[in-house]
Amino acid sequence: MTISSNDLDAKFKFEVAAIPGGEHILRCFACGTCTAVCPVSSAFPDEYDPRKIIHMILLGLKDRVLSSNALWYCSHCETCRISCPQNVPFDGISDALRKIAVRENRIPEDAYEIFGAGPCKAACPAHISIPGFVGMIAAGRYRDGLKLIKEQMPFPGICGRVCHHPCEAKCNRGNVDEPIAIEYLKRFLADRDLMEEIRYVPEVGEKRDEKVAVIGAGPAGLSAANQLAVKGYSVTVFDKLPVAGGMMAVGIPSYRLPREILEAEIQTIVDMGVEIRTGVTFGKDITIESLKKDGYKAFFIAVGLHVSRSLNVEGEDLPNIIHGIEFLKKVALKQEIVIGKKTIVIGGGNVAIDVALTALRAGAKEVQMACLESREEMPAWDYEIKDAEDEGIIINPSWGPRRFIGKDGNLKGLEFKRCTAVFDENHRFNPQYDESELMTLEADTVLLTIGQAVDMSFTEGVPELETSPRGPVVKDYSTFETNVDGLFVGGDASYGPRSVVEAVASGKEAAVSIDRYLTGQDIKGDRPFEWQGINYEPSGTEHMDRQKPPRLSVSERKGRFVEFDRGFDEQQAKYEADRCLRICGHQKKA
């Protein structure tokens, strides 16, 4: 049973939860814990203090919310909300001010919405609540820290393995000595709950008769079921591969992300009632005719990126020329493989890496990339790149393949081609060569790994899809809306290939959209919502080293499929989130 308040603008809901001896409406008695711990509560003069917002808002003073200033110091971390001893389950203060905050005149109404957030929370293309997190593992809170991120994203023991952290670039604490290490603090709450015998499974909503469809089992369909489920909605994700996960399973090798965390994780969403069927085929063994006949009512198409795209050299149809996410793949899935002594990796970026130590695992004794871009150019983040060097991989950048060389019809090396630039004035793919400048290496293996595509068989199972050569269309990157109604298509299918928290991302908007459109809502709404960082240039602060986790040695590593790093330990978690300055998000009203 719900009780709606008229007092609270229809700003939050007081559930009746059976307790020992009876039924008792949980309620704010305004007992003063959520603004004893908020943060920023202490560093401003009074008539700011952000503490008096939240009481605001609880007791539905929406107009003096509005002028007050203290509106404009939220740091929006959810402490208050995650703190209250009565477990109400209100929406959450950075929701609450997020609607009802008209913004008096501080930009055009017709503009987009802004709000201004710890630059870490604001980076985070999930948007989880990181101060929020951070505080809660400096209290010794981890289940509450766990399940602060497990409200916005299903996945912290994977992104804390292999995200690139745009949280970390963004945070203030670097104008001090280093970033907060967020990765590996979210790392430690996701890898404590494994290790508990009851493990933590957020709540879902009150369950509802509409069914939704989700292709493809990856971050991003993965992250929309997780999403729906907790709205109450009933969700099977289908996917053509025999195991969960997407590329996060058949991409990134077990050194990185280990497969008992990436299946720890999945189960959550199992045990939350989402079903997974693996080995389903999109457009052959099932369509959208046939499952709206069996009474889903809306659907994502989340397919990821599983072709690699080809060279179209000279050669390139000779023996043991593989591209590289098939190589990946098979690996993965302990298919067999036959790989060369003498190996050559073509392509500069993460993936590209990945396929060089992932060969090096597999029996080749020599590997070396070459890449059309130069070292500074190359997209491979540097640590990875380093990773890469530190086991005797040899990179050779700036060098284009001209030709596949063969003898008797095998392979027995590639010709390349000096690369002078790779993108003309207009920053656009348009790669110059030297061919003067010629250079030979022998190779019994070359894996290509030169860019993903879209498999676009899947269409079969949609005809009246809109599409391009890139992928599926979508109308609205706010939405991931398509031409057909009630169709909806996010993730690498949707924008070409990003990061694994991108791809969450995209899944969290789309159940956003989907539970909309089932439920008669504006779809549009408030978005595209943009966050905004607020810098902070904190004076006085002492000096904390930044907490580095143990790590295997290079010969502890080299050859083994083990994952490198071993993360923090609780005494690093703690003093880590204690270097958190923990009052980034404050701005003034301007």
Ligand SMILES: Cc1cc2nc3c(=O)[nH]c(=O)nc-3n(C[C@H](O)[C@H](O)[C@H](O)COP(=O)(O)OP(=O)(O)OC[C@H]3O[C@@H](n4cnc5c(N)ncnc54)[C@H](O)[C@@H]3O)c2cc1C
Given for the second form:
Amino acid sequence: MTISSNDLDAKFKFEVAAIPGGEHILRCFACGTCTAVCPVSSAFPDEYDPRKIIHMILLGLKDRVLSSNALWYCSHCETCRISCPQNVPFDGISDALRKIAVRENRIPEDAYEIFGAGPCKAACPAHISIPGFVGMIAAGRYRDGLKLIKEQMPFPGICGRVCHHPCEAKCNRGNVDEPIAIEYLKRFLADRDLMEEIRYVPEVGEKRDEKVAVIGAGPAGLSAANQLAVKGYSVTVFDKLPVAGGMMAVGIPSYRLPREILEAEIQTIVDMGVEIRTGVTFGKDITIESLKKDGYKAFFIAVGLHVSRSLNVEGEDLPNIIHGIEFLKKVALKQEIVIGKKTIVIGGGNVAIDVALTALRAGAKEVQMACLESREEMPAWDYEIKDAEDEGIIINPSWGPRRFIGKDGNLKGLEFKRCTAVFDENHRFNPQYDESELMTLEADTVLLTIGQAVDMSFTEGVPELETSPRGPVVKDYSTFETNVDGLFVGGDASYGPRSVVEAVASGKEAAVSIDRYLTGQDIKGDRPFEWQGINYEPSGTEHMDRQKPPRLSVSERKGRFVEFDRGFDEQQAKYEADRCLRICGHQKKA
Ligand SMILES: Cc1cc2nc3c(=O)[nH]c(=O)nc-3n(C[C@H](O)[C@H](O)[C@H](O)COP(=O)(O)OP(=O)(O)OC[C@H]3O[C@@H](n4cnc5c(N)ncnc54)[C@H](O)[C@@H]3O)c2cc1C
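Show the form predicted together with this ligand, please, because up to now only the form predicted alone has appeared in this conversation.
Expanding to the full complex; the earlier chain stays at the top.
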């Protein structure tokens, strides 16, 4: 059965009177703003009218919603919800579809389309409504755009700088010319807000009695704290370091992530009522038992990877052989560091590049990198390798350390053997060497950057937690539950080295779990929930050049801890936002 919008308008007030809470629903006066702003409705005005769907949702007509064309047309951009002038208390078409279909277990056979979204939103681990916030930039509605991002994650300024942006790799605009510069657009919104006298602070729900303890003030812990604060919980975050931010504060160098951006985004979380206590070590100063005595009812542990792996080769006990992340931490905390004139960095990943560029800024005169991988196999991003080479760092691919060379107890250099293969036929790490081909490099400092592991000393605070040689055991990666009731573990410590946005996503899911745990709901519920990115190749779309933000030249940045990349100005941001196709997520029913 289909309902016309006229039918609905006429019946609306009458029917709504019978619904409990109908006074809220009556705030909708059918102004049609939702329809006017919906990009899919603009493209298919005769076929899709969000106002009608919203009325059905408000009227509780679940069957009609499920059999309506909303399932196929809604691209889940959230523009209707964020645009409603009456702030009608509905969750938006997107959320309503999800709740009705998934939570009530009424998924139609062709459910794929229900979860069809822009491929950018689907690919983002935090599932930010990217087409929505990009559309807000195009319309000059900057605060609304920021609001959309902050619903999903607290760090647009940080991720607008350091995210590996898997969203852009999937952007359908790439089928026309180049993907939308989503990362820089996010940064544009965040930086604009940070310059405002009154910054945007997300609304916090009605205060709840339960206290939640978060261990680790990295992106996973802070993201969980942020989402729990929105729900009204009292949250305390404990961290053993003197600063909050985890690897964002003591790993990622400030020339990529200025500390004032990090501090400002953390301050917003504090402004939402979250307490952050630094200098407190879980397992030494506090334990689960002591926290329970202090009234905490649920726990999220996100302690990251703060132990460096060793090489186990001859001479590794010589002085000035330092772990790269310890070195970065000392530089970030402005502690005393050792750096010689000739420095070798062992490792070929992004962390090794950060260590090498930081060594140059900390006073090394010559920095060389050496790694097992061939140049093509190096795990660091190509643009990061280029940055390093532009600053004069010499990269020696396909070499494995054989022994450290010492003289009179001092480090003099490092001997390498040729690495012929890093992985075996099963893609397992199993390096092979040709010991007849050797190379020696002189060095007075060596920085080891060959991987990190979990510092398991935290388990002294919770001895009953199940662990494996890799770290704490997570029972279910969609909920981050462990074997300990009310204790959830997330971030890098739970799945290995990944990224800021993935840590944020894990914190978000853990917050959902904690809320469900504390309110007696089924923790698993509708998870895992997977958005399906809808790909398409638009035809006849005009070519528009991707905008490039300014960047400091090598001579301007060399040896300095200044930010390399500058952001978009308003004109660039609007032009870039206009490149977005906006309707990628819709999937018209055949
Ligand atoms: C040098 C470097 C550069 C990187 N660059 C990028 C990048 O450009 N983009 C990107 O997306 N990702 C990057 N990453 C990865 C990213 O930083 C991590 O994936 C992310 O920070 C993991 O978040 P987390 O919250 O799980 O852990 P962390 O950020 O490591 O935070 C864990 C926190 O727990 C605290 N802690 C540990 N043990 C205890 C204890 N017992 N008691 C109390 N507190 C404790 C730690 O002090 C720390 O603050 C980089 C990582 C490094 C090391």
